[in-house]
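Only one chain comes next, encoded as structure tokens, the form predicted on its own.
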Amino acid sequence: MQVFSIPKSIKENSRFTFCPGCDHGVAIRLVAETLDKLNLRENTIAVASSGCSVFLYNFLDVDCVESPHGRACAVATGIKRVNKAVGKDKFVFTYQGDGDFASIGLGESLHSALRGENITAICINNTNYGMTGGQMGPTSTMGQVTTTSPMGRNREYHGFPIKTAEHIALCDGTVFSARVALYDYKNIINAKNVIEKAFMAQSKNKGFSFVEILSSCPTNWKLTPKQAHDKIENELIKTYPLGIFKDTTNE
């Protein structure tokens, strides 16, 4: 049996704040392991958005800033630029939900990518506003029932969901954009490798890097944890295919 050690970047004795079956805990651990592997922890500033992602500061032993809703990429840009101006090139990443990154914060997110800001954004896509009651979000899939779309999302009234990783990949300032999932061991390992590539892009001063993580939301999907992961594997990736949509880090 393999025994996993706790990454140094993870705070010990932290109270777990996420719902049973939620993938935020796995995602945060992958971020922590990657920070330690690349020896980035002591030089890192994380920016957490409003929503479930705001609890990041409870779990990572790094400097962390809580941004207003939707403004994480703008806050990260300011942190990165100010520190660089005084000769302190910090490693800066955001940890956001899909509603934060791709709806209320889409302007900040998109233009950070267009400017090629040398930061990394991680977006947890669980296809709804998880913390505030399970409302329809920008990534809610066609036909998805939420508290604000009780008849299911439809084309005529709600339009189509945004495919964030593909849109960010179209920005000239983006050097890395990918989508991963966490529904089984193989995909968890792949997600960790992809996060490492995104972090390395920033470390090499390449430009904007982005990782979208498909995540379960058993509470608002009204499913068991296993059913939620099955939903990602069998349904969600049909709308949101996994893969790397842009990688110019070696150019």
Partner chain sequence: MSKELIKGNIAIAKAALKAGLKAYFGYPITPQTDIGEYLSYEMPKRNLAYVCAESEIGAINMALGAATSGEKVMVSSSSCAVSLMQEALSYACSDELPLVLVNVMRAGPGQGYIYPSQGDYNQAVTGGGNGDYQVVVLSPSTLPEACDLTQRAFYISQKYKIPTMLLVDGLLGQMAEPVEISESKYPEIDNSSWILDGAKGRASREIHSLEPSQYKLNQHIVSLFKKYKEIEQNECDWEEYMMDDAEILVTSFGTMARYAKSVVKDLRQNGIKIGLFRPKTLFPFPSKRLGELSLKVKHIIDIEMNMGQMLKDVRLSVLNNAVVSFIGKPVGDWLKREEMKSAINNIIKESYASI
Second form
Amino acid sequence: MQVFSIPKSIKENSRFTFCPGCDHGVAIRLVAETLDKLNLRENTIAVASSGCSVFLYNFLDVDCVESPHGRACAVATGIKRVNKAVGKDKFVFTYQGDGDFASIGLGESLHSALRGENITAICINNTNYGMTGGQMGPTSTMGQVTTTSPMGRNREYHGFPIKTAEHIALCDGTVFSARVALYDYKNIINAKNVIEKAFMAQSKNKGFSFVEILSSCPTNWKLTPKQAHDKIENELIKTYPLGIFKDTTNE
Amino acid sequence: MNKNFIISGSGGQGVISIGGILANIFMLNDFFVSFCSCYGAEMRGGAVNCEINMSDEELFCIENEEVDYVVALNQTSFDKFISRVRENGTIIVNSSLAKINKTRDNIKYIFAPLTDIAVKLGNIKMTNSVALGVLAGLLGNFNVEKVKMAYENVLKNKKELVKKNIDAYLLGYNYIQEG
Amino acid sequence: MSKELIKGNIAIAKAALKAGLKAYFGYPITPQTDIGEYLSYEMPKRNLAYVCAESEIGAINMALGAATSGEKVMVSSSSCAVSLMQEALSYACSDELPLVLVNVMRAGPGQGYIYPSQGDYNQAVTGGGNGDYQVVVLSPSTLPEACDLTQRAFYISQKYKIPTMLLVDGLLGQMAEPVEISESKYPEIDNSSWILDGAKGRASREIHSLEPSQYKLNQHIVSLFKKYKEIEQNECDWEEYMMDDAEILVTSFGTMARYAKSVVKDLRQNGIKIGLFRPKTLFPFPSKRLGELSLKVKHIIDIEMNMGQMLKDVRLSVLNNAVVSFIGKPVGDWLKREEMKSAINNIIKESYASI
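The structure above corresponds to the form predicted on its own; please provide the structure of the form predicted together with its partner chain.
And the full complex, kicking off with our chain again.
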């Protein structure tokens, strides 16, 4: 039997304030556990973004700066570079939603990957703009009903969703790119291992590392938490297959 | 004392270089000086000109409607800037590339075959330094060491180039001194 | 130290390096590109941070991130591209992050062109982005002053934890004058109490503008404005020229003020009692001093290369103490001395005729 305690990298007495069944809490906990495991907490600067992911700094007990919407990778670039210039090797990661990373911030994200910035980006993909009430995002799937695609996402009006992890894997500066899910225990364990790999890539100064986390949004999907996880398992992974798309950490 | 200058030609003639050198000469002689350059969108071959102001007092105005000296290295520059010469001012015209033609009687014209002199020296690229020498000859004698330092400031210690350019400068200087 | 004849843009870059610049982020746009070009060589040589960013949005956000280190961080751009940076500037103001933004102005609106214009005064001094905030705006008139104000910009931005803009006319960026690039004369600021460098042996720190509590958000903005008041009290800077017995006062900033100064000098020789007031800090605007001066003069003539942007600050400073007139044009060749002289003479004639 394993007894779980609150990770050191989670603030004392903090309670997740996300909607019931939302995977953000699990994702943040996995990040915190990994920071603990790799002993990174005291050397970390996290970059939060806009949307539900902005609350990162309410839970994580690390130095954290919020970035304007979509600009987290640019902000992280500045932090990593200036610290390097003054001889400090800081661990820098972003925690962003899919709208933040792959829509409004695609330019900053993609160019950070192309430059091979030695940072890690965690992208929570819940296929909609959660905080504003469930609008169609860059990752909303074909046919997905949202408040701005009431007849379902279609090619004529909305075009196609972006497969972020696959795109980032194509960048020469990317050392690690993967997609994970959190709908069951097995996947959660796997996700934690993948986050660790991504963090290790940065610790080894290898370049840009990226983890896309398929996450549930029961509130906006108008499903129960269980139904939401079933949807990820049965439907979403058809559009967004899980796996590691690039890993050159050991090359 | 306050004097201002326009140097003009086409891209590649070294207009900005001698403008910078002239400004450096004034700086090294402890004058206040300003140097503005202006060129067209073309990276090569377009019209280029620069304006230099020098004074023994702090310079407020750095662009002037009329100037004391214009150096025109080609026909286009001659045509364009003849109207900008102040009354009793001077225009130095490269007669190798511009027709001798006096349309104003209240200014002084110096027609000098600057390009021909440079070619005779063996390098057409030194036309600009010949022009600077002519201008220096009109202004009076600058300390040659300071002229050399000015060249070094602009040409960044490319020793061989500095020497060749000083030779061209002196040819221009002597051309005007010897009348 | 010896004088060197260098372009304004290079002088600013060199002054920044001398002040201890640790990170520069930029994107090409005329007429400021020389700054990035120069630093693209000098920064890597010193193992300092330099990114030729994917956009101005990228550049200013990299600066925002880098500013959390408390190191000296600079971004440069021009007018229409500075518009792209307004979002991050608004964040940086709320986050209270120190960074220096050099805006070498070109003409607008929109893409405009690279002609001279001082059309960004409003954007610079009234914020430009969303929300209730200010950035400090410094306006040099000569290259030695541009060097000094570059170094002062780092000092002010760090001392008060506020983005500071050096608002430079395109001409000043492109022209050359002899300058002596010296070490910064301003003291170094201890940033250790707030920087993000990893929560080692201390509580973790958060830097954010998001504030769901309206009480706290109110408090935060009120405290920002207390800070702006303090900056106004301590950092206001201006130049007065031939003001002792002046009856007519010319107000002008940046390069335009240089030309206006030469006109004032000429008119003095014609026996006109005229002087010049030039703000070096556009925000905070030296209102108090201009208000005092306005009680001593009959007429104030504001001269700008725009349609009258600083004019509003002049009027707010002068109130009804003196008549305020305006001479300006939005873009193109700088107002010629003769144009200014005849405009000033006309204003004088008209105002005396009306008395």
